[in-house]
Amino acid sequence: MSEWLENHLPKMVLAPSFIAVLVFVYGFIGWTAWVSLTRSKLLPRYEIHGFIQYDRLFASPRWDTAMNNLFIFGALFIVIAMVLGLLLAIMLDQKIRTEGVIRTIYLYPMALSMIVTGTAWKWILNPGLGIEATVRGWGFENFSFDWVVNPDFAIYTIVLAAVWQSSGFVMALFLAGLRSVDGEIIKAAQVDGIPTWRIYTAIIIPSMAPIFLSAFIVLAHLAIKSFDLVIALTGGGPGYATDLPATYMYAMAFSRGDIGQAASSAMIMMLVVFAIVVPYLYSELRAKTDG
């Protein structure tokens, strides 16, 4: 009996959690494509009648929209915050003496929930409570910052909010990969007379590419799923100016009640996920496949 228990205890133990990803997650996957595929609207029906929600989605100009701003939002978030979090990893790494209480500020926001970051950026933004009531309370009468009420900067408000909430996240990676280099290369180079600009550019940071990699996995797949942050701070407007295919879904399902089209967009939110993960993964395990 001991035996048997020491043989299958640890399945008993891991059934009931593999049971509930099975049906939770992959199972509604399954669901979600089946309902994309029929004419689903307020309430799901199940006869499948082909690309249909597919055709509507693509046709949308809000998909559109939101397809856009995914891009524009996506490029200037990854780009950015990998910038900043390197500059701030490598000052770090200088052995500065206030390092502790640096990496705390920064590190800070990523304990802030999405929707907490976005309603402080919200009040930041507010022309008539933050910094353009700030700076014209300064006596600068015609100061203008109303990006979070213009459809055509709105979008840009929402980079700023993810890249504060998410840079110092990109700075303790970068400062991890700083530290793991092997220190003799470094002093190696020093004694050459090569500059420090020269060893961060030619020698550390080119050999911290699977620490890029894995920063940019990360911070893709947070833009590709950014919802709360959207509603918080703009709430998808002015109108839908600053839609993603995330809020777009929840509108679909939600608001407009047209369960086809928030399972099609959800569908292809999932393939943009799998074109920049499954990539990743194959790398991964080709490289200790070859190691």
Second form
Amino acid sequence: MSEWLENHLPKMVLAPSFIAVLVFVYGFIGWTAWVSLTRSKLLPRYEIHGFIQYDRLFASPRWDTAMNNLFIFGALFIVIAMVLGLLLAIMLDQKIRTEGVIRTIYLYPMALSMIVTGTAWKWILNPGLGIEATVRGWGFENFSFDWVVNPDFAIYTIVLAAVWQSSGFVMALFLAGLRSVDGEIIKAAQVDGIPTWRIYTAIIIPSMAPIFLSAFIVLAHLAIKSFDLVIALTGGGPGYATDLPATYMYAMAFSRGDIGQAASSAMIMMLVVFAIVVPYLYSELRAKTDG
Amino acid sequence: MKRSAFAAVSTIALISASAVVAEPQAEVLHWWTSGGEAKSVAVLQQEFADNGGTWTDMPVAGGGGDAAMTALRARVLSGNAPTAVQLKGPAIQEWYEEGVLADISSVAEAEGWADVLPASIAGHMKCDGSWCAAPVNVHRVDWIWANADVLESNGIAMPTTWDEFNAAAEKLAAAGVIPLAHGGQAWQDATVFEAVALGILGAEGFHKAFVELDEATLTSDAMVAVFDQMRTMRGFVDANFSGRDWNLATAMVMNGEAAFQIMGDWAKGEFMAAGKVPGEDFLCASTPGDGFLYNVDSFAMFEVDGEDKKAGQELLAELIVGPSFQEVFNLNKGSIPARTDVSLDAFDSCALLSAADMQASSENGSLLPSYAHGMALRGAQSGAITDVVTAHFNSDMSSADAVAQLAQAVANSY
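Can you return the structure of this protein in the form predicted in complex with its partner chain rather than the form predicted on its own?
Below is the entire complex, every chain and molecule, led by the chain shown above.
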């Protein structure tokens, strides 16, 4: 009996969460896929109508804008947050005296919710209240910084706020990575008279590849599911210039009673996530079997 | 505080009325939770309790009713619909088609609703010929509000055509006043747009475009002119308008920073709350052009089990359309009664104008549903139009492109 328990206890303990994941994640992905093939409006219906919702989705200029915004936002957010995070981490790694304090300061934005970040930046960027008004108040009458109300530039304000929020967290990740590099190798390089920047580019950064991958995955999924920041900062505006797929889906499902359309946009979002995560999982699994 | 007082009152009513067999029960889903609105719905709660009913309040705030609709969807799908739900416009028929609405024709016929409600508003309350919803109020959407002092000191009269409006706005801009207070949110862009469309297309054209979705009208030259006027209006708002809430825009008119605002009569509530007097401190008029765009709040009754709940629906429907509630509620809310035989003695001059115009436009067929406030079209179609309107207003899109996109967006919305 006790032997049987010993063998089966792990499975029994894991079973509830396994079933929960099966139903609430994969079950509902399947349900959404089904609904995305129907003409569901206010309530879900289950008669299949082919790919009509996807045709509608790809014919919608608003969805186009949302996808373009996702790529602009995603690319800039990930690249800038990683570059800034790395630079901050390297600077902090110079064995400076107040490291603890500075590290805390840079990490703090991460403690705020995106809603708070979005609202604060909305006021900072507002031409009548924030930076523009302040600089003009100093006497520079021609100073202009109206990105948040300019449909062509508003998406960059989202990048700005998101980078501000997340680069401290990326810094912490990289700092841990820098600290994990074997000190012996670095000392050996220093003895050989190799300049510091070469030590970083040729030894330390290459040995941190897994950290880069982790940071990328974390930032990429933050970018794809971004919703609250847009709602707080611009509300998707001006017009729908800062719409992202997540806000599009919300509008269709909850404001317009167009559930089929919302489901099809959710499926496309999931495919984008898959396109990023599957290669990652593949490389992870391959590394495991190789080892 | 108030709420708990009402809870106490209804508990007493519950105890005293426990002898009655089918005691009316109503669970009411609504999103009237802010100041004046909460006060207005409390009036209904009170009347319901006075008539021996038990009211279960289910307020769901957020997203202009989006959150309440999500809650409703969950309740209907779980087979446990609320007794009555704040619903309006074609959404009533949309829910009816899902087969979940109850028939309240017996109350409507006994109370003679058909005789006291304007025909086009009564139309919204019917599903396949039977009554399924009760109207609460009539908001007029096509209002233009103005700061009286600003107009007087610049020698401007309330505009009666869009050309007059443009001329006045240019004069005001030259004088350093923001001509039009506006908040750059999609629904506010749509509100201005439909007022302009009513003025330029006329009542018949408006009906064709935004009720029938007639493609020829949507792509007509007149529609191009509507977008041209929107482009002109874009020049009359300040640089800072993006994302501004409507009540902040109203405040700009109130303190003389801006001259005009185009907004439904809920804006009047803001003026009144600040102690301003209509006709003296601020002026109200219909936007240039003939017609009346209404936004009618109503309660739809859902199919429920149990005699007590059905009795609750009937009592609720009777009270909602009853003259005393229509008067008290609308005094609180800033709108006008949906029934035309209510005494208007206690109402202000703007409400009197609204009521007179509603009567007149009902007779000549220009009493029209507001598209921007979900009265004319279903969510998917009105949303598609709003997307084009707001994209045009907030970019440098040409009017011709906007019209082409409009027809395409409407076709793509089914």
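Residue numbers count along the first chain shown, from 1. The structure presented is a predicted model; accordingly, all values stated were derived computationally and were not measured. Only the largest set of C-alpha atoms that superpose within 1.5 Å between the two forms is called the rigid core.
Student: F58: CA shift of at least 2 Å between the two forms after core fit?
Tutor: No; that C-alpha moves by less than 2 Å between the two forms.
Student: Answer yes if the Cα of G239 shifts by 2 angstroms or more between the two forms on a rigid-core superposition, and no otherwise.
Tutor: No; that C-alpha moves by less than 2 Å between the two forms.
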